[in-house]
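The chain below stands alone, shown as structure tokens; this is the form predicted on its own.
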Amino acid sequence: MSKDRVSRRQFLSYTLTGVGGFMAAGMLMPMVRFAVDPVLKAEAAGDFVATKQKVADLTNEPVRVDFSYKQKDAWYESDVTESAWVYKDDAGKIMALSPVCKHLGCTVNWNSDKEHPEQFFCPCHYGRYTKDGTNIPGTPPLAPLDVYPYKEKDGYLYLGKAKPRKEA
């Protein structure tokens, strides 16, 4: 045995010390853990989805371009069908654009409004876009619909998640 005695006062001390530093690091370790994991974690959104629409085939005319994808959520897996209005621009350049509204989150519709022809037309509150997505002033919604990021496989059309657009 050594010659330095633990107290009964040192003894609890050291005990009460390790007790709440182990209580303590068990409070802080999720919360250190919900910080860091997204950094971690490999980015999922930048994932392009196939769709069934062949370049090619794309004209100056608006078409509707639906795609499905499995999404997992927690130990849920569910699959999602997205839609899409897809052309090519007066450069040839591919425009894809989000069917949903932004005044409302409903859906847009192309050429359906008799009155404005050659629009994209929300039947839920008179919303309107021009071709490219961009909103009509005096009209409800306040932004630009969004726009998929796209590239070319294969002859077919990949889309990824719609990001909103910063211009209006």
Contents of the next structure:
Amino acid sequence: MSKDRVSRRQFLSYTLTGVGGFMAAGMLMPMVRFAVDPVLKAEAAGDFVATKQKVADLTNEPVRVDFSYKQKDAWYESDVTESAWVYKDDAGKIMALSPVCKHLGCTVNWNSDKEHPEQFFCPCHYGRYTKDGTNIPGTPPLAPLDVYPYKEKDGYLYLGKAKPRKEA
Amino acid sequence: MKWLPQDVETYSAAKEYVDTAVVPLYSITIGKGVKQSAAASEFITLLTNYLERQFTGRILLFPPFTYLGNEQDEKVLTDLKKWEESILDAGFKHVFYVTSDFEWRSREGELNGTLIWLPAIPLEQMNDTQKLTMIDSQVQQLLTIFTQKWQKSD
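Given the form predicted on its own above, I would also like to look at the protein as it appears in the form predicted together with its partner chain.
Next comes the full complex, and the chain you just saw is listed first.
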């Protein structure tokens, strides 16, 4: 028997601390994991959808890029097709604009109004946007066109969820 | 805008901008010709939905006006005229009917709205990309009918 005998009191307090700590950890660990989860998830790939558009083929003239993805609406799964107007700006950076008019949601077209060339034009209420998607004051839309985040993978363009921009 | 609660809500809030009603006309045949009837409905459904996507902010797409195909008589016309009356009373300036039923062509003059008649293209053999391309090209031609009509009245 060693000299430092563990007293009954000491033994009990060690055991209780040990077991209590173990139980506390068992409760706290999942909580911490839940709290941290959104942070960890944001670093994952995100919802980018492949398009048929080759990045190398893009010019400074906007082209319409269609892409589709599956959407679940209650129990009904359907293919949703969306479009984007994609071009390279003067600095060579890719711009992918949503074609949905910020006024009431019509589809805008590039360069389709003869009186106002080189602009995005909404045929419903004659809303107009400049090439970078900024709404032209005096026309119905009150916000610039949404922008798609994009990615390049194997030479093809991938688009994410369109994000609204601040008012011009 | 579609015939859905949230869309109709937007419509109610922006009535002065939404001045065009689109009503698909479905001819239903039971028995012989049931397949053609279904194919025509599929075509008109896809077409009007795509059209609605292009012009969301200015048109309200109504639920289809459905009638029995072998009953193309005065009653159907009277019923549609009632629809038209209520639509115009509600403040719509333009009404468009989209159908692939040939019978309506002889009745066009009796309606105030514009009749768009398109021969149904069977879509069952096509894959989704082909369908989309086909509907897209059809709708591109329809767009001018709408914009011209609007330009005349604006």
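Because the structure is predicted, anything quoted here is derived from the model rather than measured. The term rigid core refers to the most C-alpha atoms you can superpose between the two forms while keeping them within 1.5 Å. Positions refer to the first chain, counted from 1.
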TODO: Align both forms on the core first, then report whether K153 has a C-alpha shift of 2 Å or more between these two forms.
DONE: no
Open item on the list: Rigid core aligned, does the Cα position of P30 differ by 2 Å or more between these two forms?
Closed with: yes
